[in-house]
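First, one chain by itself in structure tokens, the form predicted on its own.
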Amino acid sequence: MQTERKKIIVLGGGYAGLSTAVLLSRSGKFQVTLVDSRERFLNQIHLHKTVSEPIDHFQIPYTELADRFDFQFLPGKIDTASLDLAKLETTGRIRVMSEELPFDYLAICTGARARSHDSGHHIYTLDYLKEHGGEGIVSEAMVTREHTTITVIGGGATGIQFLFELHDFLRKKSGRFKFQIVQMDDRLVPGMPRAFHNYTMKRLKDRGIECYLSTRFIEAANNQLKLEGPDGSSEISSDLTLMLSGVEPVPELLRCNVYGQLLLNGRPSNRIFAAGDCSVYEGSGLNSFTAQTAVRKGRTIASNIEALDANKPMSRYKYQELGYFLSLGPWDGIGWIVFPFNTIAGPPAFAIKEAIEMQFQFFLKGLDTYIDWLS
């Protein structure tokens, strides 16, 4: 007789959650349910491209993916702030909306959310962009004005890529735009090699984009941004402002061992795992907030849930990125490959970035090009 398949619930359908759900379902050993509040998966690494393309080009309905990979999709919002993890471990049941679901294993992959900002007229947040894309920004920018000043708050990867994409797209339409970026760190793309900052600053200068470093955004009012910089308080004008100053984990940074098992009072759970931007793993494996890291963590816990269920040894998470690339508009970029000091700039960097990002698109079509011995 065929035994009933174990039940696995995956909370969150981003890069980590979707990778986990697809791999576990594909094994044929489990009944997998993916829970997400959105109806569609957003390939967020391409979000800056929605300046010139509809956001639908970078989304796939979860129902379509569920049919393709034979898992269940349940649209629902989880109150992650009130999750009692110790109780979930004991009961093996979780409430999703009005329904209580039993599980044998739970994968928490709820990711990260944008840092909160006051929203308002002419102010666009990361949450807005994830919902609507960049079309609304372009439409408002094209409203007839003698001059339009566009400001990006945040000099990380998302802010930089949106800034260059907007600049290069709008400059084709008209020369009446001014662009500026505000970064509270003393360099752009902190955490990356210094060459990233230097090359990006050169490209900003080439385009006449003003950059405020070591400057903190305080508040926005009446098309004025109040800032706090090295020389004290100041105000700058801004007709359109993009708030892209980073993300924070949801519900919090969940601590896990090297196998991705959630640590409860310092002890690993035998039924709850975590992956993606909401998790931090012990050991030397990378814990950065990137799509590549999220995918690798998702693959790790999928493999380890399967191993644990079969009473086999689990695999340690030890992934280290072999490269990181940043787009600086069409056919320009900066990145490193193999070693951080081995930087590549210009069109070759842009081409490599596009090739790396094709991996996940292939994965969602059923072609797995990830090399597991690197993780």
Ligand SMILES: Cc1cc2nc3c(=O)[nH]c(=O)nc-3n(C[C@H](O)[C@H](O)[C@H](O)COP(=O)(O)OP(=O)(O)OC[C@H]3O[C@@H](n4cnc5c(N)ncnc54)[C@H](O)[C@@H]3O)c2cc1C
Given for the second form:
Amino acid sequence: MQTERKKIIVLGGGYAGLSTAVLLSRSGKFQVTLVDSRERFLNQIHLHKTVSEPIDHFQIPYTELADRFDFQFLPGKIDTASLDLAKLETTGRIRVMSEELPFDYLAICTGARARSHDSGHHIYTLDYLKEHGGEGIVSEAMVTREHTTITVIGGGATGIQFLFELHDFLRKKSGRFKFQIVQMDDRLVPGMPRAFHNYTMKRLKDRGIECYLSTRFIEAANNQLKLEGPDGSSEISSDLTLMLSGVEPVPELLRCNVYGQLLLNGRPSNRIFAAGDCSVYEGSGLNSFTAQTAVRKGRTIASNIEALDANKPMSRYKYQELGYFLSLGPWDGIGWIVFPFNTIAGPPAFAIKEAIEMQFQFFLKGLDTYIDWLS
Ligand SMILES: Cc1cc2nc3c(=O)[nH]c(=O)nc-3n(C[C@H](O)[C@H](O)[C@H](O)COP(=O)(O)OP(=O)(O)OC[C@H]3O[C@@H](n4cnc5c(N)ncnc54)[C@H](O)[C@@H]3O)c2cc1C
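Next up, the form predicted together with this ligand in place of the form predicted on its own?
The complete assembly is shown below, putting the previous chain first.
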């Protein structure tokens, strides 16, 4: 007699959630349901490329992935603000839209959302870009007045990548654009080796892009941005503004043990796991907000759910990054490999970044080239 397969619900189909769902369904032991508020997986690490390519080049319908990997896809937005984790643990049921779904294991992989929701005329937020891509910015830039000033708020990886992509694309069309970037920190891409800042500053200078460091964006009104910098308040003009000032975890930063099990009042849950940007793990494994980390955490919890279910020992999350790369427009970039002091710049950095990112595309085609760091 065939026994019924255990039910797994994965909330969020980004890098972490998809890794979890694909690996668990591939094991053949579970009935996996992936829930996401979007209809399509967005390969968001390429989002800056939507300045010159349609966003559809970087999206795959979840229904297509569900067919390919034999899981169920349920479109639906989870009300994360009222998610009662302790109740989920005791009831083993979760509400998705109007349905109450039972689960044996739950994987929370809801990622992070934009910190800034400042919107308005001529202001583009991360939410907008994730929905429509960068084509709208280009169209608006092309139809506006003689001289157009474009400002990026946020000098992290996302802001920098968008700035260079947009600059290089628009400058090819016309010389009437002026670009500027506002960064709260005293350096660009904080958290990365100093060489990232130095190289990026050099590239900004080469392109004549103004950079306001240690400067906080306060508000926007009538094409004027109010800023607070080292010399006090100031205002700058901006015809188009991209708000890319960072993200925060959804529903919050969920504390987990070294196996990815959610900690509830300090005790590990036996059926709820978390992975990706919404999670922080105990131990020495990396907790950065990157796609590489999200994939590795997703892989860890997939393996550990399987182990826990089979009464086998779970594996500790031990992933350490071997490199990080940033693109500065087509065919330029900066990154480090093996050791943070070992930086590479220019076209080789760009090429390595592309190669690293191909791995997840291969994975979604069914070719798993990841080497796991599990014990
Ligand atoms: C523009 C941009 C560029 C980036 N570039 C890089 C890069 O070059 N390299 C790099 O390593 N990292 C990069 N990152 C960071 C990287 O994308 C994240 O670290 C990674 O996406 C985290 O994966 P995740 O699975 O935790 O979350 P996500 O990939 O964000 O996935 C979360 C999923 O959960 C769904 N979800 C959220 N809330 C709900 C809800 N309430 N109900 C239902 N579904 C929900 C979302 O729709 C989404 O599909 C970039 C991020 C951005 C925004």
